[in-house]
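Next up: a single chain in structure tokens, the form predicted on its own.
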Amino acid sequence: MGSGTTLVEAKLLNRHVVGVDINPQSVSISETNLQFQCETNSKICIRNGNATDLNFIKDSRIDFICTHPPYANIIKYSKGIEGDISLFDVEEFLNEMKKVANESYRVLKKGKMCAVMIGDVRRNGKVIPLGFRVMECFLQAGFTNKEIIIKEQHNCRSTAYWEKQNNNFLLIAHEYIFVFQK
């Protein structure tokens, strides 16, 4: 759930929401960001946990899933938290994303949607199509593609650094939002 932006929006829209993050610091930040008053009857459940195991949610109970996982290990969001996919190389990351996709499929109601925002990465000067490989994880779990949205990436922390380098490659300037249906 990161810093809780989706949870804040759900609260403002009077929606029930479940937020899960493996990093206790993210849980704390999200709880702080939700400390505002508004007219709402929404139920907000925040869990310190791993999206590969949502055992506290029964089968086919969720109406919509919105997730924005780390892009493998390009930014490390913790120091040694077991199961933190931001610490994994691409192949290990994808193995864990298969588990996330299966668990997402399990908890989502039939006919409902799952949105995943993910971008590609570059290793040793070569692009790894991480977005499409994550898309395959969700398709293999049983989802069908509803939409593929290409979003322009803004405010990337490394853009200024890479623009100063003498590299003969283009910056990755987009992310994908894959919308799947169960």
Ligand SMILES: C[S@@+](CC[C@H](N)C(=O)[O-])C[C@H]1O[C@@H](n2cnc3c(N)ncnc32)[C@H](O)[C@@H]1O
The other form holds:
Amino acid sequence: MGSGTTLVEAKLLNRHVVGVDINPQSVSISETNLQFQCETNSKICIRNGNATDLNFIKDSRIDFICTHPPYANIIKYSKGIEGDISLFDVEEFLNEMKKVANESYRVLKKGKMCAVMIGDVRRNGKVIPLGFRVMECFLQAGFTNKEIIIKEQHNCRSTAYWEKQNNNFLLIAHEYIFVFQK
Ligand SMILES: C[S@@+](CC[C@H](N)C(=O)[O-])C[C@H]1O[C@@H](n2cnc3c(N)ncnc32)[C@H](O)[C@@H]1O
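For comparison with the form predicted on its own, provide the form predicted together with the ligand.
All chains and molecules follow, beginning with the one already shown.
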């Protein structure tokens, strides 16, 4: 959920929605951001929970998944909440993302889509293709690739630098939206 952007859009689009975040602060920020009137009638369910275990959702119940996990530990979203995957370095993070992918596959209806936004990271001057490694987690869970969308990462430290270079080659100034199909 983060600050609840996906839930806000779901409310505007009149879609029933279940939002999950491990951080209770995200729950309260999302609740605040959802306090607006609109002419839709969507049911909104907010859970303070772990995306690696969606046991409160039965198999094949969900029409669409939209998830935006941390990019390993480049931004830490809490100071020690158990299960917060933003506290894990790459390999541990990917182990948790495998569980997220398996749970996503389980709860989604057959033929429906799962969208995952994720970016790459750099360690000791070298690129770690976190996006493609997360993509592999979802493919191993049983999904197929429907689309790979590349999006400019607006709040990235290096974006402004690359924009000024006046060419079309941008290094880690983008993130991916993988659209998987069950
Ligand atoms: C990149 S942010 C999401 C931002 C969101 N798209 C928005 O618009 O605000 C990642 C979120 O994942 C949450 N998170 C970390 N580990 C989690 C887990 N195991 N289960 C569910 N949420 C988790 C963090 O608390 C954080 O709010």
